[in-house]
Every structure is written in structure tokens, then in C-alpha cells.
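Take a look at this one chain, the form predicted alone, written out in C-alpha cells.
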Amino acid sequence: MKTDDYPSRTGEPARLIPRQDPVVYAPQGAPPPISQADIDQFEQRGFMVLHKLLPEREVAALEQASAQLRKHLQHEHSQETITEPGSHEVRSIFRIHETSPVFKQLARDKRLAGLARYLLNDDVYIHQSRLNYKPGFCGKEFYWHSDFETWHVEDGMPRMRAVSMSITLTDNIAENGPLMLIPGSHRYFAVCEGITPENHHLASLKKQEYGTPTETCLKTLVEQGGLASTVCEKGSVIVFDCNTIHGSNSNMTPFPRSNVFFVYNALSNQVVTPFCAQPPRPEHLCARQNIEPIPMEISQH
């Protein structure tokens, strides 16, 4: 059997240990599509921020259908789509890239997935997709995590080899809640506590207890690394490596903050069997079946 070399939720204590894979797979000397120093801020950082790479008529077309499909879920009782913990508000809607056919061809769209396959160096899919909400007053947040331990974990990705890509519909101002991040937090493993329980993902998605770095883990990749608060306008595009440790703030304020979320893996990374002992989780949060790589089309700027 061969060792897991990102093992979590063992048992074993909580630890950091240094990441076993690239962080950009393009070869050197390989044309990026966009400067060289965002890809270098990416590289040392874990992440970049794209701002206003898409123009605001796009992104008013794109607040349109997930206004749409928000007031048409609001009640429907779904696996797909999410609530507040304590309240009917949606929290996240699941699977948009295969729903809606705004966002498909948003999945498709060069500037996204062209990035993708330059930063991963291969043919890409999309393992997740989904509609992130924080209401205004009520937002929860979303306490620290790495994606990457979740999906190796729940999901069975074997390789830190997928990009997370969030696409923002309003502001994110300092004030409702805008993605937080640890620079330099994509270079480690964060290992994690506990066992994972039955059916996690039922529970996880609203408030998640079992795949979060111990307090000590975190202090230290912040001392190391500081914090960054992605503070953008609209139609700005949030590039995170998918083990770059993040997470957010509730939203006390009046002004909602929305986003598009898609995670594009490389095609030679897709999932085996979970590396917890639970079935693998539903196909809304984690691509099994039918598996092809993404055509991309060009954008409409």
C-alpha cells in the first residue's frame, strides 16, 4: 500500500509538515497568461488577487442569475443547496457549473481555466463548484481550513495539484467579511485532530469542527506569514492554492458579499478512494463520475 504522504484525522497529534509537491507545475520559461509577478506572488504567497478582470457588464449578468437562482432554492429542500446554521438564508448553492448555463460557460471561460491549466500544467476539470453567500447581519463565518486536507481526506485527491478560483459578485469591503488568508500557509500540511465522523460533509458544511488546524498551527504559520484580507472590488478573481490555509469573518454589516467559487484539478489528479475510512461524499461536492477535461471558450470582454 502506498504511504500517504499527507496523512490527517488519524488520530496521531496535530502537526505542520512540509509540502511534498509543486506549487506551480508550468515548466520554467513557459509564457504565463498573465505577468510574471502575479504568478510569482502566487508561488511565495499561496494566492493572488486579479482585480476587476471581468468588466461590470459581465458581473451584472452574473449577480443576475445568482440572484435567480437564489430566490428560486430559498425553500427547496437539497443536499445541493446550503443554509445559515439557524436560519433559511442560503448559504452556499453546489454544482452551478452543470446547472446553470451562465456559469458553465463562466467554468469555460479562457481567463479562468486558461490560468488554471498554465498554473497546474495539464488538462482541467471542475471538482466543485458553487454559489457562496454572506447575507448581510446574519453571514456566519467560515473558521480556518485547508481545502486540499478536506478533499485528500473526504474525497480522495491524492496530490496538491488543484486551484480554488473565487470570483467576486459585490465589494468585498473590510467590514463583511471578505476571504482572509496565511501567506506562505500552502507550503505546509496542516495535520488535523480527530477522526472523521459519519457523514461529516451534513454538518461540515455549515460549521466545520473536524478538519481544522489546532490554534498552535495556526499561531504558527501566522508568525511566519502574517495575514491578508482580500479587500476588492466586483468582478475581481480570488486565486488561492488549494492547500492555503483561509477562511472568513461573519458579516455584521447591511452589505451582502457574494462570490462564484470554482475548483479546477488537473486531470491526471483525480480522486481514488477517500483517505479516511467513510464513503466518498456526493457527487455535488466532489466529482467521480464522467470525468473530462473543460473546453475553454473565450471570453466575451
Contents of the next structure:
Protein chains: 2
Amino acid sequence: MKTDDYPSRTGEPARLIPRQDPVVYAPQGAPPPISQADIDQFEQRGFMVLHKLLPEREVAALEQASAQLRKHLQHEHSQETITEPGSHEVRSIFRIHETSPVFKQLARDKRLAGLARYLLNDDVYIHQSRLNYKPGFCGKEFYWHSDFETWHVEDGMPRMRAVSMSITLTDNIAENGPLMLIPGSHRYFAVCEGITPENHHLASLKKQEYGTPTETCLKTLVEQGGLASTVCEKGSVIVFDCNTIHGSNSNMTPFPRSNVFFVYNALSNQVVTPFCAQPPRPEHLCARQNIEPIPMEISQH
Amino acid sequence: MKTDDYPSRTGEPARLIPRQDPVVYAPQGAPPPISQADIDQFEQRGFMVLHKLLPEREVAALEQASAQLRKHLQHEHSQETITEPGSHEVRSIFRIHETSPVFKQLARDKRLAGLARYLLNDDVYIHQSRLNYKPGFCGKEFYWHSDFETWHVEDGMPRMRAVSMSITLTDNIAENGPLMLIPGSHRYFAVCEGITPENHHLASLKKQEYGTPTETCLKTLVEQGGLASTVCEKGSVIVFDCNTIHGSNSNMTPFPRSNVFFVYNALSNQVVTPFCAQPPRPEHLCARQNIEPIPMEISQH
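Switching forms now, from the form predicted alone to the form predicted together with another copy of the chain, please provide the structure.
Let us now look at the entire complex, which starts with that chain.
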């Protein structure tokens, strides 16, 4: 039996093990599509914030498309639409890179997909896409987690060769629950306790209880790397490695927080059988059948 | 029947009504115990932060006393000790100005009590005292509220003539759920909806559901005054008017947040029969029998 470099929720004790994969896959000397300083920060800290990458008129159009989708879907009873615990407010809409022409175009945008291709040094496709909306007053927190841990255990993503991009459609201020990350946490794999229960994804998208690092692991990582909040203007893009541990606090301000989230995976890193004993999660959480590599240079700006 | 200047939870619709009381009661020309600029800010914004008022050795002694109390009381089944929802972590300990010699002395400290006496232009006593401890990883949020609203409705505090002081025993950073306030909100009384249920305080100290302003009122106040987070070092004192609307986000960082909280009330503003139809709350939440004016100049530094 093949050994698993990243065992988690297997009954083994929680601990930190070193990452076995590169962070930036681009070969030495390949010219980066953004500044080398940003790339270096991404490699060292596990994330970078590209402030105001999108001009205001583009953000306005995306926000409008987003509001329409949320309105259209708020009474939809579908697994692809997640509502806030205790309300009908739409919290997440999945698979927008396939269902919405506006977001399909955005996912293929050279500024995003081209950067992903550089970082992963491969053709890329969308592993997961979603629109996140954290309403004012009642937005709940997301606890600390590594996305890769879930994607590996529950989806069967073999290696750490995927990158997430969060495109902010509203300003992220310190008070409205901005994305928080633990710099440097991407260099370790935090083995999690417990065993994945059946249909975990139905509960975990509202409140994650498995696949979260222990407090001891989190303390160690924060002692090493500190904490970072991604306070930024709308139209910014937060790019983070698939394994960087992140979370966000609640939002009781009147200011909603909205973003578009794309996960670019390397074509060579397509998902296999999940590393847990459960059946694969549905297609809208993890592309398995519909793998469509993003064409190069399809969208010019 | 006497009319109530500050009706709330009476079945009337939610709205903002102007404050009928002064903010700073000190007569014109009385020399302030701190800078006039700080006093002006308190009057205009409804709060001020006195950064690092207490030197490090004092903070260390207070933090030690606080940790001992929390440890001593964590398995105590008492109304004066509130645990975190879903755990045994101690969240609040009440009446520390009577039960702990260390905190009794702090409550009478000239730097705090003398300032309260100046702001309220009267003898002062402790209406409520407590130790707040928001543990790392699992600290839950406190939703927006005006303390005066509760103290008026549930305790029978007649006028807005009380001031709260929060002495920080840990650093308040942007990420660990620092006190947030709505500047200028103290100039309005936000009439709240609903009717106070029986024994409301047993639930409200964990999660407040009555006595919270509506989203419309909050939006109006934030549009006017914005939002402020009290990021500050340990040993700072956050002084806020009894009617300034405040709250705090959850804390999922490894950094606990701990503070001592004293409410100084003017002796002339002692509580009467509550303005709701319920019996008075217990003594540890609202001093009614044990009114002991703080002697002037008892503690010198």
C-alpha cells in the first residue's frame, strides 16, 4: 500500500510534519507576472495581497452580478447554495465558474489564471469556486483550518500544488471579519485528530468540527509566524497557498463582507480516491468529472 | 405616573431619541485630573483610551490575582461566576471589588475613582464590578448594546450618570476581539424592541437577545460616527460612558483577552425600582443594598 505523505484524521496523534512539496513551482529564472517581491512573500509567508488589482468599474460589475445571484438563489433549496446558520441570508454559492458567465470569465482572467499557472508551473483548472457573502450584523466566524487538509482527506487531492484566490468585492476592515492567516503555516502539515464522519461536508460548510488543527499546533505556528489580517480595499486579490492555515472572526458590523473565491489546481494534481474512508464529496465542492483546463491567454486586459 | 425619559422594551417601536443628560458633569473651569483633550474626546465620542496608565509591575500583579481567582472559581457553581458557553473556562467573575482585596484597592484607586468623581461631579460607588476573561481559540462575541439600557430597564438606574472603566490585563490586538464602540452613540438612546422576560440576566450574560438596538438604529449610528476598535497595550484603561454602544467580536486567536471592569455610578443616581415589570437583578449585577461611597484620596500613587 502506498504511504500517505499527509496523513490526517487517521487516528494518529495531532502534530506538525514538514511540507513535502514546493510552494512556488515556477522554474528559477522564469519571469514572474507580478513583482518578484510579491512572489517571494508568497513563498515565505504562504500568501500575498495584491491591493486593488481590479479597477473600480470591474468591481462594481462583479458586485452587481454577485448581488443578483444571491437574490436569485436565496430561496433555492440546493446543495450549491449555503445559507447562514439561523437565517435565509446566502453565505456561499458554489460552482459559479460554470453557472455564471461573468464569473466564468473572471476565473479565466489572465491576471488570476496566469498567475496560478506561473506559481504551479502547470496547466490549471478550477478545483472549486464560490461566492462568499458574510452579511452585516450576523456573520459567523470560520475557525482555523488548512484547505489542503480537507481537499486531501475528503477529496483526494494528492499534493500541495493548488493556490486559492479571494477577490474582495467589499472593503475588508479590521472589524468586519477579514481573512486571517498564520504566516509560515504552509510549511507544515498539521495532522488533525478524529475520523471523518459520513457526509461531513453538509455540516462543515456551516461550522467545521473535523479537520481543524489542535490548539497546541496552532499555538506553535502562531509563535513562529504570528498572525496576519488581510485588511484591504475592494478589488484586491488575496492569493494563498492551499495549505496556509486561515480563518475569520465574526462580523457584527453593519458592513457585509463579500468575495469571490477560486481554487486553481495543477492539472497534474487532479484528485484521486479520497484519503479517508468516505465517498467523494459532490462535484460542486471538488471538480472530479468536469476537469477543464483554463486556456492560456483567453482573456486580455 | 412619572414619565420615563428613556423608555425601552415597553412595546414601543425601536428608534433613536436624544440623550437628556450631560456627558461630563464637572463644572466649567474645574481642573481635570487628566488632559483636557482626553476629556473632550470622552465628551464628543463617548469614550477615551488612557494608554498604559498602569505600569507593568502593577499589571503583572493584577494579572496574577486574576488568574488565581479564575483558577479558584472554575468549578464553583455560583451566579457570580459565568463560564464560557460549552466549556468550563471562566468568562466573568462578578463583585470582585468586594470579594478580592486586590481589586477592592484598585476600584478605589485615585486614578480611576478620582476620574469618575470628576466626570460625574458627585461621590461615586461601584454599581457593578467584574473580571472578564475571553479565552483564546473559543472566546465568543458580545453583540452591540448600551449598558445603560439594561441598567435602566432591568436595574432601575434613573439617569445617564455612570461611567465604565475597563482595565486591560492583556494586550488588545485587532484580532483577539477588542472592545468596539460606536463613537457618538452615547448622545442617543436607542429604544429597544421586545419585552424583558423573567430572569433575563441568567441568559443575557452569555448571549444577549433583548436590549439590543435594531439593525436600523445601529446603521444610522455607524453612518454618523463610524466604528472604533480599542487596540491598546495591557495596563491601559478604556473609559466609556454608560450609554455608549459597544460590543466585541469573537476571539479565535491563541491570545486570551482579560480585563477588569468597574462601573462607577454617581451617588445621587442610585438605582430605584426597575423600569421593566420584573424583579430587580441580584446584588452582584447591580449594587442596591451595599452602596458604599468610595472615600476620596484613599489610595495614593
